[in-house]
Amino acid sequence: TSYINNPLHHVRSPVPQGRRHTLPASEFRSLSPEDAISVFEIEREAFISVSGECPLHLDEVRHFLTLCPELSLGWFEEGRLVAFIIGSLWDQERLTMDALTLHKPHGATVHIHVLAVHRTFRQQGKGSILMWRYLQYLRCLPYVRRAVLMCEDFLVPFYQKSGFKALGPAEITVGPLNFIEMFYPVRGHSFMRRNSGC
């Protein structure tokens, strides 16, 4: 039908103006070193306001996004980073101080260093959704057996809702902060492998 000859539509353009070249409304993708500054700005605001400490400094963010970008996941809305996870591989049962800075390429454990959500997008369930997407993604990586993280006591229920189990107090302390170490079994459930959608 012609828009010009239809009196109901003569003022309307068939393609809404300004929408032709927009970025996807919502996109999940691995991060790259070019994302490091956006990542660090969100992380710094999220953690320093709560604990005074950042899990990863800017050079460490760049380090992991260069060595193992495939173990990160960013959530972008209209091209803007709103939440992210950064991980690396680890090769021992429990985390040690070395796990904070090292990537062990032959490890079968993903150490989740940080999950953070931009302040204007908090209290919307985005952290839980992102973690669910990340854990689904890890199931598609054949070398990954489990995921581990450490968090403060008040975050334990959040991670338990995502399926993590507490291992007990972490060996690692950062300044005055103590942590609980938690793990998630990525392999070992046959239904997960069958229905993973990889």
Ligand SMILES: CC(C)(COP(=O)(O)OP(=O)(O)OC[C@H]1O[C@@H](n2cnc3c(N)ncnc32)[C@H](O)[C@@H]1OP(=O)(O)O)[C@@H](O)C(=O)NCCC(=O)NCCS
Contents of the next structure:
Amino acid sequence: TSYINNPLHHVRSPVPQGRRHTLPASEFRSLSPEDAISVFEIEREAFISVSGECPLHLDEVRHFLTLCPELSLGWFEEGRLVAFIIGSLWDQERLTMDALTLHKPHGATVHIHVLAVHRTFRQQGKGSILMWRYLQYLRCLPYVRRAVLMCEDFLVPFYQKSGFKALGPAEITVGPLNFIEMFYPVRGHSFMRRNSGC
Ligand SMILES: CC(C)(COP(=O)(O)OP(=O)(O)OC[C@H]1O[C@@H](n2cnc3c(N)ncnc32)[C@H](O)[C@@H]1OP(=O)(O)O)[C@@H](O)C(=O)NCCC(=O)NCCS
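I've shown you the form predicted alone. Could you give me the structure of the form predicted in complex with this ligand?
Up next: the whole complex, starting with the chain shown before.
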């Protein structure tokens, strides 16, 4: 009877068997210059094979991951990079060509240079989840007021779903490519700030 009447019996989980095989290790962390090759491999497939261009060349990846690793975020599964964001600081309202290569340590705007997801992990919500975690994290950095990025037309709805608003055509062009500039107000939602859990 004690077995039947024990209220804990009903909530206790079975002993996990083979747990280490069923739980994939997901890890989120800032990137370092040692991650540059993995970043560039994803960029090569995602961008270079498509348009011949990419947001950051290998030396630029290393440059930003050396200067401001705290503005990057990587998603690793079983130690392997599957998605990442690289950002740096910018100090003007709108992006100019200089923003592609410079980090302005006193700026209050995070320029998101690139978000990319490894090909085999796309369309699973990972891009949206990583962006959500990144924006949450930015709220905890007191010097950050807003985030900006530029993207091609067809990705505007994707970033709108993450809370970005279009500012209009970007001044920057890369070869034949044109971009829409978008921003996200990191500071300004008093409710979210109070409940940010920083
Ligand atoms: C864009 C990217 C970061 C999205 O990450 P993801 O994990 O695949 O995205 P999610 O699963 O969170 O969301 C899927 C949504 O992204 C959008 N999206 C993704 N790829 C898209 C594309 N090629 N065209 C239009 N919308 C796209 C859609 O809104 C899609 O939602 P839907 O399937 O309901 O239409 C990822 O696909 C990627 O790295 N792509 C390669 C790089 C790239 O294309 N960059 C843009 C070129 S400038």
